[in-house]
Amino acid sequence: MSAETLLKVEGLGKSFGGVMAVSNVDFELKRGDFLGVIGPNGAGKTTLVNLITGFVKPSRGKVIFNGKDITGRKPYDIANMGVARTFQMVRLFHNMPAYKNLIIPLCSQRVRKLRGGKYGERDDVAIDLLDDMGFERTSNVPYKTAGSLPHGYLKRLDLARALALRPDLLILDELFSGMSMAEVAGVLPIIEKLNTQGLTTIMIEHRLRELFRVVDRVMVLNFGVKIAEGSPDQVMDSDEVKKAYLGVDVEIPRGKPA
């Protein structure tokens, strides 16, 4: 691994009952990269994320993060090393106020170490983070129970919780899933800001037009196999991608607008 390489996945694979959910996947992320991962339902995208973040142990292969082998380590160990993620189906403390959902990552070993052992006023930090996510701090929204919030706010809260860990690598698993066009339009500037700040990111998404606005390159999975990797335009020009993922008669979205 070069000094700039943050994540290296080597021959990663996982089988469930003889079915290969992920098969011999290789890719590498430099610091500051923004990688989109696409593919049809059942392509192995979330399984790949679960393998990287320790929620599933691989059948074969390695995951090297920041020069260390993290293959098969516990999720909390990997999180404390600087890998944070969101979930396709948000996993929040629904009976707690929204801002209180950020207290656990703000109390983590990682954040304590980065802050020199000093937590500071965690409630204030949580409110600041939610304000950045579009929770109006002057309203009562950050103080409402998470379960009472609309879906779009739950997705923002899940993102805020991941960012509270102050990660080196952020993984977004279908952040836009279930969101309206207006909600997506409200979140996109936040993602673009993270990109310009240089946060290394992997983003799984089915909404390709929105995804291609922010990513540097795209990796395509189909039946657990990587079938293409490159810029959005390069990937969408692949006949194999058109056939396996989009279908030959589908209008192909293009990359970032000029």
Given for the second form:
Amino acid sequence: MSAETLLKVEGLGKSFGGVMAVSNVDFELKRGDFLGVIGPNGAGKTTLVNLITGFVKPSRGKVIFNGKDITGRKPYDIANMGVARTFQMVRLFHNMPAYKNLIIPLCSQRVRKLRGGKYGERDDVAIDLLDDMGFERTSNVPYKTAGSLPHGYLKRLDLARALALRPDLLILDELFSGMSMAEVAGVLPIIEKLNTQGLTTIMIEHRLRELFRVVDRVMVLNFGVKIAEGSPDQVMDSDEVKKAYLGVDVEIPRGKPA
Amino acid sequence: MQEAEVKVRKRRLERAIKARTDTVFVIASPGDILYVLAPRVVPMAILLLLPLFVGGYHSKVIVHACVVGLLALSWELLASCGLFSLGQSLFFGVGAYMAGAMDKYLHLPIWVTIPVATLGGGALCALLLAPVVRLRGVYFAMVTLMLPILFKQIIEAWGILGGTHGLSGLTAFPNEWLDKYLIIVAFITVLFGLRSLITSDYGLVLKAIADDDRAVMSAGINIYSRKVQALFIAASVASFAGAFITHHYQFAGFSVFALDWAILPLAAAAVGGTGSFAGAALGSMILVPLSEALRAMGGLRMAIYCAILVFAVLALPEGIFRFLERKYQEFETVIEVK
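Right, the form predicted on its own is done, so what does the form predicted in complex with the partner chain look like?
The complete assembly is shown below, putting the previous chain first.
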């Protein structure tokens, strides 16, 4: 793994009216890193994602991706540069068959460039990708309307839509929310595998046990401010984090389970 | 003697023919071919052959229905990418005046004015509306509603393009058959052209924008440029209709910017069934002849027309086309079970 810096966030801040949703956040990601972002509700985690992906314009600070300043660029430009995201509340095309949802990113400039101008067989690429996500190609699940699928499938479809872009950086905004234990157990290995293959990932999550199993590093936000960063164990030992996030008396999951 | 019992079961042709998706067909018999082709070929054949049997006034009605049909198809394309337009009269009027001006002042032949007005009208309207594609729903509709009024006022105030009198004495089509069949063939071509466009990957992206534009942006697609492209196509279709009507009546005046040209296509799409081009086309083929038939009612014409519209939308909210499609898909054959 090369130690090249992929993403650099400097003094990033956003205020909505008088409220600082995110203030003065700095962090750096090297290629292949897996960063977890945690924090209580309203800590500014989703705003941070929106700031990096261009859905919200920062009030101050800089986002540098792959050596280029992408601060305030349009979401589709940033996506074409290789930043893909999922949404906390899945954003899908509910009237289309599930596999057709993936045709949209496959039509993007980025994928066209990566595939060397090969236009055809988008449907096949979509079905392959869905098969990897557990939509068995022999069943009729990939062909069902997205709106008729159960929640766990929708979350995986959202993940597949992000991956179809062949991103360099994947940002997962509470992918596991609303998923059953069994569904999480199905998706977690997929994400682990992607990361071992070298995909840089930021994962925002409330389910700490699962998060700590996969990430190398955790960043903690509270009221828009970064209050800690380090390995899961380091972060969980910090008194400030205990106070802000977990409450002092809560038993804390530690390290990667055997 | 005991009769051998013949077991039969009913089978929906639709189920047998469609394999998994809407676009893949499995055709096994001549009956299947007929089932697939009939709803596509028969209405088109009727439309193409009708002018041979009726003339004069009735063929004018067909021409008018095709013009409204083109506007309705143009409206439907914008609707399918989430742009709710009240400005079909803008596209129509720009095309009409462009063709008229080229004829009047530059003396260009018809085979130049119509194509140039089609593409030029499309480009001009796309350019005019490009800054407002960020607006959605009613806000976009409001802008499209205002622009035709603006154009009309400019022409009136400055007295350009014939001012309040309009451009008259323009070139007519060389013969009435070319006149009739140009619009009918254009209508059918645009109908099937847009249908295949919307089922292609390009059309899928447009429909996705209507569904969830943020998700489309996060998939690396510049939604604003896609919307402008859709505007260009839709405006070109309507501008063609405008350029055609200019040469058809040998006149271009304020009436092309009238609200009728925006409302009638919308009503046609609503009655025929929004969300499908065939619905918009069918709606205009029903509404235009209906409004002509009601002329006998005199003063009550509009009242009855509106009552029928309200009734149609209440009775069949899905639209006439969707209703017929559903009934057609329920068509069953009896087959023997061995």
